[in-house]
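First, one chain by itself in structure tokens, the form predicted on its own.
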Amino acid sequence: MTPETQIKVPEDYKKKLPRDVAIALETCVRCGLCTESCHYYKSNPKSDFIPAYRAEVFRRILRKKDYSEKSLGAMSDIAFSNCTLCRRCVMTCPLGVDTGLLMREARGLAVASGTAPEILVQLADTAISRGEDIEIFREMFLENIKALEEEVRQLTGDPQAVIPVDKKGADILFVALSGAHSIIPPSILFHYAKANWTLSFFEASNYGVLIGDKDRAKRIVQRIVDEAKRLGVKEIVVGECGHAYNTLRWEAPKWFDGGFPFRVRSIIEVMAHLIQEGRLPLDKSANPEPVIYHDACNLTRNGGLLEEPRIVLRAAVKDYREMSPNRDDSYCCGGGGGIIAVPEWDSKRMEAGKPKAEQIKATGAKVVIVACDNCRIQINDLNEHYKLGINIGGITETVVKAILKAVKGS
């Protein structure tokens, strides 16, 4: 193929965005106020990396109609590989224009093209496979349930201790991701708690949105609605995923005809409320060191949850500490957008996370809690890097180890 070679696209593209994109993509006045604000930009100031630069490229294409395979691709790159879609642009706009949501759009036309990462649609098409045949995968994720179970019992001294499964009439209907890190500390949590549960056989996070393709998307969480449903729970509690807790809290209902008929939390909501009410016996010397909380993008900028970590922080850990900017200022980690699943692109990702390093460095604090598993890794893979000599923990779990110390003194 040559560079000129045309690649087909779905019809008049142009005329079928939403109204949101087509007045981004109209607004923007060119001048340059978002280029401080972006991470990539800071660790490497190169024009590729200023947002209104990445917007333009996608405008150009819809404004010209010029569909081929090299415009397209350089297009799927800069959509892809240099935007996290953490949205931290749109705070410094003097006209609102969300950046962020343009290169979503863009990534949707890579998608619709052939030109996005085959890896990430592959992501995606697996969830969804798995939907529609959960049976499949049934007894094999009974049988790890069962043995995460036998170590939450351990971890509680309780014999009782369950991790529920397709419970119906249960309040809470729990999606975790995959791995025992995000199952074991919330089925403690919920164990003390004393509350009325049941876990998703489904995993939280959503390829679909971080490709920019609704119609994948809303397949993904249409298999946790129906999972809702039938169960008849009051509400879904989203664990430490950004990007999960965004599209089922604010996005998804919007896909469905009347909304939800149950409410979306982050398990993080969740947490500050049972605190708020005096429902968790916490002992903070569980947790001596200094700590410092990462504001994930999609919990904090596009999620709202501002006060609700710190709620939860200050009451379980002994030494909390602010990065300088936080909350929805705060400087993406550099792994977000589907990035970190991209082998290919890891130098990219430790040389956009350098913001957030120098971040970290600077409060000298020890340990860094995060609630979102991209953010995890990232901070983790950026430890190395930087060679920052801090531990990375996960929200739930330093919770968890707060009331384990309260209850059993160790």
Second form
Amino acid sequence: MTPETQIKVPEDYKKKLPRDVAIALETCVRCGLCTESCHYYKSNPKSDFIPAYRAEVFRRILRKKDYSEKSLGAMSDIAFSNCTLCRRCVMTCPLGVDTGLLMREARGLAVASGTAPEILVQLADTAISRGEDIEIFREMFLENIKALEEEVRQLTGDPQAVIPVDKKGADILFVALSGAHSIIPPSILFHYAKANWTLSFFEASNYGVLIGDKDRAKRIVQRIVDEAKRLGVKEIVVGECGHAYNTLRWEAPKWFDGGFPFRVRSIIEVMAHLIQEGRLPLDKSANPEPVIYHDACNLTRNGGLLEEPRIVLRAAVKDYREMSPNRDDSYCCGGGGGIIAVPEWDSKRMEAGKPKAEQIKATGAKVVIVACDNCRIQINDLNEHYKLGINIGGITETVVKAILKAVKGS
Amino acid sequence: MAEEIKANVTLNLEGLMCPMPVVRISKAIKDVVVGEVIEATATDPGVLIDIPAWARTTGNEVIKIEREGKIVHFFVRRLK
Ligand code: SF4
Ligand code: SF4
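Pass me the form predicted in complex with its partner chain as well; I've looked at the form predicted on its own already.
Below is the whole assembly, all chains and molecules, this chain first.
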């Protein structure tokens, strides 16, 4: 295959574009107001990093029907490695052009044409595989949860503490990520909140969404929806994962006729609610150092959780501070959209994370709380790369420290 | 006595969070030839499921995977 070889993609690709994508494609007036909003451009002001430039590359391919290996390869590289789908630029565009949405659509075209990064497609397929034949993995999963349950018992000092799995009639289906850090703190939280809950067999993250492939994305969500329906839960609570929350809360209900027969909340909302009702014993002295919160794009700007994390942290730590800018104006950490899973782009990812590193440094805080695993990996790496000298923790873990201090004195 | 598995490459994935263990294995498998074996240790217990699911997706073989306290120890053979 030469760079000029035409790749077979559906001829009517442009006609099939969803209406919001088609509108975003046609609306840009090239005013350039979005330029400074992008963290890539802020750390390296070159024209490749102007949001409207990225969209223009995609637009040109569709307009000219230029599906050559060279053009699609270049587009794929831009969509996957030069944009984290953070949507900060959307907030500054007077016409509301959604460059993040366009880049996700470009990713979908890259997947359809075989020019997307293989590892990201593999991660989506791995999640689908886990849902296709649960029985193969069930024993391993249960054995793992038993071991984690032992840790929960030790930490709470309660031999009756459990991590329920497959519990019919539970109110909450909690969907975690796969690591112990994503399962143990919420289990302790639910234990002290006396919640009627059960742990999902599936992980929350959805690489189908990140690669812009709605079919794969829906199949990954379907596993969780089927489980929630089978168990008859009243709500799904999503662990500390930005894109998983945004997907399950805002996007996925539109993919299913009639939406979901249960509500979806983030664990941050659950904690804020419990705190506002006075149902959590908390001792702030468990978290004495200055703390800042990183607004993950998919939780705050795209997910709408602006105040909930602040309600939680002000109740659980002694010295809460803000980064500037914050909330829906916060800079992306540079690790979103799946870029952390492609080692070839590590140096680009570190460069794009510079505005976030500078924001963190300016506060003088010693602890950064991150409620998204993707951002957590990135901020860990930024810590090393920019020698920030910070500790990084999860929000549930921080609350659980305050609970254990209040209940057990340690 | 259980037969000892001979590894061609050894990886330490301890301390890495999901999806990084899968990312590293996926990269390392390209650097061994078909039939060769990668041995790895990880601390993220999610690999107990993620690695077999990834192997199923990519057509490779998990020869053995087990928990040894907080460490997960596994062997993967490249099949294609
Ligand atoms: S979505 Fe974020 S990364 Fe992408 S162009 Fe806009 S500001 Fe830049
Ligand atoms: S601000 Fe909006 S209209 Fe102006 S160049 Fe950027 S995307 Fe186009």
